[in-house]
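Just one chain is shown here, as structure tokens, and it is the form predicted alone.
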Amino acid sequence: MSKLQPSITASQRPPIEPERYELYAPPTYQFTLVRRDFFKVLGGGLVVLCLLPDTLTQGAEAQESGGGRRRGGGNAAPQDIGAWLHIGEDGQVTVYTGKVEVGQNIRTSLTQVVAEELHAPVSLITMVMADTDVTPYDMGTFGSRTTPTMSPQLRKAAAAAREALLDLAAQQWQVERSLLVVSNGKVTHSGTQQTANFGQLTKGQQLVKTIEAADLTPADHWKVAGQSVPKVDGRSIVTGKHQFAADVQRPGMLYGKVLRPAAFNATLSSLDTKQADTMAGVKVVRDGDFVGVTAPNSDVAENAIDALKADWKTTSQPSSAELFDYLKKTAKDAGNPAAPSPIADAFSGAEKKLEATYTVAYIAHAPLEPRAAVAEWSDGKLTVWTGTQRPFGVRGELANAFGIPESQVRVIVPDTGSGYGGKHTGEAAVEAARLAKAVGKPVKLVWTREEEFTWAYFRPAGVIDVTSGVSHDGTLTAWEFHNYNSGGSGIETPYEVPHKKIEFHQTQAPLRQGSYRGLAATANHFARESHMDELAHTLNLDPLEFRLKNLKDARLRAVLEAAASRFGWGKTKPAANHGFGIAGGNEKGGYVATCAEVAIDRPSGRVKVVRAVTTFECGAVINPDHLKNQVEGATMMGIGGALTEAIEFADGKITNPHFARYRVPRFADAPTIEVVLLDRKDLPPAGAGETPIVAIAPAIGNAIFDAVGVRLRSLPMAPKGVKLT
């Protein structure tokens, strides 16, 4: 067998840098599409297209999260074409989007926007998703981008198809345009009630329609955008109809799996495969140090993988015992003079002085679905149905992987079970396209959880020293805050402070790391919140007002005072041996504050959150009901992170590979949890998939601390209990 392309293994590549996404972007490509070819793929109707803005490229999002680079390393904006909006002959809308449906229900938010703009009803739009051979590329599902930037997309586009089919009615009507209206999926004449539905005014014909400037309707005139619409496909999902990529199923398709190292960064001495070679229908493939099989049915490709003997070459590798340190010691600017702080006089003039170091360990996204993918070649070119965040990013390493045009590259991605940020790379996808390649035929390689618990990459350890300065009457004088590692998202504080030192310290990372949900701003919420409450206590202030004092934000303090005024602070005092907690902060465009009351059981330490009441600010409101799902979801993610969730290493292995000893919240643990909506109509909406989970630990940590008097300054911070002694 010839050998593929040099491919980077899951246990060689790189630390993906979590805030650098723009690293893994596919190169520059540039193409025309004819209306004729449109029509070929759609069929007749109304074609809504447009040259890509920059923006949708999300070069702007690249540029916040620390590089700037966009499509070609260039700044020049794209030149692809892009069809957007579909009306078919049968009047039925088809709306196209690279964005990725990962249990978030954008495809419910996004069908709604455009409903609203087209004025039709929501069950006459289908919205196609993730298909790189269908849709306008996209730099990928990340970062509360979908809300405020596809939906004004597609808003446009939809309001583009309304004026086309104004005109069209006007055309063939031969009536002024202006006694139009479009409702309902209709047009009608308001003279003479003459009413036609989309399919009758197209009539199959071939139209184009580029985005142009167009009314979009202000958020408190929204009729269908604004509502709790039902999540749209919900009905397959909970009856098991609706297909993930586990699912997939292809002609004389085979199983694959792969013999995973010994360790991290490990390399192939011996491999013998004598045995495996005798099992019916097993073909093992070998690349380098990549091993793995194909057999008729996933129980046959896991007997063989068990049957290769192999011997590994492995190397010294720090553990979690060490974590800590490490970074410290393997900071970039570690070992350098340190030069003297340019607020040192701050600090000196201070009438409090507090210093504090808080440590955030790594942790696993344990999606509901592990990484799954089938690949299939055919005439040269790869198809691959994989659950992805960024199918445009797989498609590039897939083409890197084998030396192969991305147009000869088509990645599909299924509705997905969860990504949390975890699944921004194709590691599955990469694997199964080799084993397709070497057998001929479509492959399905779906990792299991240990798999997914070792091989995927985490969120960022860190440490974070603080050092604050503070006057009597509360009021901040100075603020220093070091992150080491785990980034630099939410680090900047929102509280008002004159003098102040803000860094992020890049350190050699000792796991593969990544994006997870709130990147890094979990991390620095948690260090300034559970500061500040340290900063409240010390001045014998309440944390709500001390917080308020040091605040200018209108939006932070109205979420503060609204989280506040549900949960009753301040009206009432905890019970005996229960406690009460607040945080709150912004990030992605959102406002949130939490306030949690937490129980301690003294004999054993345990720690049960009893009651979580958390206030959102993100702007206008695109779906209530779905946008507290949203925040009771992070909500619970949030308490794992806080409590009990930590990924142990040692020797370049991960000993706490499954859900057994690495423990997520259960039902058992679920607190009462109250979600307050601020709607602000006046706002553009911002997205929701992360910062809600960014307050719920540090108002956790402070309840802690009002309930025993134990200040923890360690995510996660109870995973065996408090320690009272």
Contents of the next structure:
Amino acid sequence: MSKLQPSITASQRPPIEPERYELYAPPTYQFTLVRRDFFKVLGGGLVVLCLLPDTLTQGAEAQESGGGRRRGGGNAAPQDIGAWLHIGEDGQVTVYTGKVEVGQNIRTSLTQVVAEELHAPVSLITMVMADTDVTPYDMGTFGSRTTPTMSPQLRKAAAAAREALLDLAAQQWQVERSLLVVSNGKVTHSGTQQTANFGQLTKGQQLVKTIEAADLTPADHWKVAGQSVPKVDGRSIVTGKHQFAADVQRPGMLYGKVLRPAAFNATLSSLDTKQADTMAGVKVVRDGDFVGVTAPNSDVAENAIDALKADWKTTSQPSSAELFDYLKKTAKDAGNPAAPSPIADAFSGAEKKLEATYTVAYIAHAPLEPRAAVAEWSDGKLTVWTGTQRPFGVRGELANAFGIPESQVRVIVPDTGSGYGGKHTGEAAVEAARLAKAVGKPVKLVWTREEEFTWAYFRPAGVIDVTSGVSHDGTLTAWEFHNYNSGGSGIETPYEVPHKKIEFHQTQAPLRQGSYRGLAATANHFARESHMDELAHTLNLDPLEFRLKNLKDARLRAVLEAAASRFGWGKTKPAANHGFGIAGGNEKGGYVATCAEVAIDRPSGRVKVVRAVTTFECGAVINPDHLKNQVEGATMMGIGGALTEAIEFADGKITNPHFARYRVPRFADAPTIEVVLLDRKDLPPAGAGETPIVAIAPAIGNAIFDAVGVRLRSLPMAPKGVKLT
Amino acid sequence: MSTIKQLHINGEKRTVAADSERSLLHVLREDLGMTGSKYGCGEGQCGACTVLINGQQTRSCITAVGDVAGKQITTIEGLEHNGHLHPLQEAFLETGAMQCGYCTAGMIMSGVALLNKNNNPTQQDIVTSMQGNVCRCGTYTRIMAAVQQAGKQMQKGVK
Ligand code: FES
Ligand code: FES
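Given the form predicted alone above, produce the structure of the same protein in the form predicted together with its partner chain.
Shown next: the complete complex, the earlier chain at its head.
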């Protein structure tokens, strides 16, 4: 079995987040193959291939778990195709991209930008996404990269297609090209009013256009992009017709289940399958420590797993009770705090100095759709339907696990029941494929909630030590920030400080950990923005005023000021035990500020977030309503990490692997959420799935302090309410 | 262990052959190919599998199929009639009350159960009735708006 092991990559200097996993071989895309086969597969028409600029094949993606550079060899660049677009003889526009829809609504936003540049209605366009046999290679859907990288590629392809259609019309009609216009999916001659739709123009053609650059419509001229186009497949969702990976059915399909070890790192010492072997329709599959069953339905599969008698050899492992000590103790590059350094001088000269430690617990993504896969072998070729953010990465995992070339593996990712950074890997895919191989039939395998809580990976826990120096007038003079284990994203401070030392320290992680919405930016913002609040209170300054005094970044100032003004910052609190808090930050090209109002119930100490106002700015806005939806969702999810969510573990076992014991936000936790979008049409759009989550936790913590004078420095802050003295 | 041979689903009689102890959710999804109801936890903790049993919202994952033989089962597949959506389905589309959509079927079924009893629910009514439904994408405020909007339509007699 292929088992992912955390890799150890020492990286002392942020902002690069170290990769947390061994990477599997990414494939090289074969351009020539495509060209030859294109029209065979798609039928005639017009194809536009969009070449990737060099810069996109490396860079930000390397920060994510399972990310990393594409291995292209010496000839990589010219063969790198980011996306392609086909206009068929029926006039249908089909766009192919390796990106995955996980609820961030890129199926809609990408359709919009294509419609915009092609001057065609949204209804004419279909997106084919994340099918490794028919879509171009893509590193994965993470890091808020779709909007800044895929979206411009598709815009270029669409713009080039529009120009090619004009060429075709000019040729076919033997007219002056400049007299032709494209609008609403048609080319029209402005003089004669002769008109043709895209299908009529592409009929009988086999045209391939390869482009690197094209003129794009500036955001202030957008007509379709920039609008709140409804989710393009919304109807199939509300009717229950959309097929998620676990909904895929194949003829003769069986249901699989895996026997889980008694603890992490346990090894199988004995297995008795006698009883399970006698169950009707059940087959037990063993391959080393991997044990699974197939059965005619899930209930029988469960019973069969229960009927297996296994002994596991376990080892003693750290528990959540000692987590933070353990992280500090195992830090690989903690440095020598006693050594003289310029930062030490800065602190000794500071008029006021403040030290504090913040911690964040391990938390789970808990996507509502747990990992699931359907695997089918046919003539040595493997096809797997699964929900993952890295279809091509999972193809590599499968090829590796079975020792077959990637060309023999097809991964199809139906629009997925979310990921939040938690579905970069293909465990269920590999397991289903192993079982399917053993029984010679398609196998569906759906992880239980308990499995998802236990055998997926977690957002890294962390310890963050902050020391700051400030002058009496509220000017920051020195800033030292050490993050142990949680990561380097968002670790740099946006505030002006003459002396700073900011470091990320790898540790020996006690649990399997990986990407999570916003990566470590959430932890780093929690520590920094809580600390800024503490400093403001120490100095008797208003927390907003103190921030602005030390901040030059105009975009961050703008979101802080806009959030404060919508919230009514500085107004009197509505009642006793209510408090206001503010926090802000920037990451991945997005700028966010949140103001929160909390109410603390006495004497239970229960915290209710009453109201949250978030301002977000990520350049030009492509779909305002979907962007708002993302910000609202990030706010809700952030409330969970802020107040209640924590993975508990001991001796290699997760001890709260159920929704009943791992408290995710529910209806009662929803505050009034107000979202203020600053639409910067002068700036290129950035992604928005992640950054809006970073400010809510510190805003809540700061509001709790404002309400009851208790400073909470550990996430989650109040799983059992605030302890009031 | 007895075998259940027939179920009443969405106004139709459906033939099955399922051990009475099996979960209704698995029988719907695996034996009948009705995959609109989702598995989210299998423990009655998330609401993704919600169906109506004689009009009451019910977690099909912890309901033995033997307990619902002879009762009226309504699933998400049964809300649309001749291309005409239920007002709550319409309201979900209009308010954009979803992201990944995995919770949506369960949310709509829970919402329909509430609206059938009370077509003018307050936010507190919705919280009380739907606290068992998780939307991990965090679209709660939109779902509440959708339920109230659908309620207004139903008050006007829209079905
Ligand atoms: S799947 Fe039934 S309540 Fe979660
Ligand atoms: S929309 Fe994703 S869980 Fe609700």
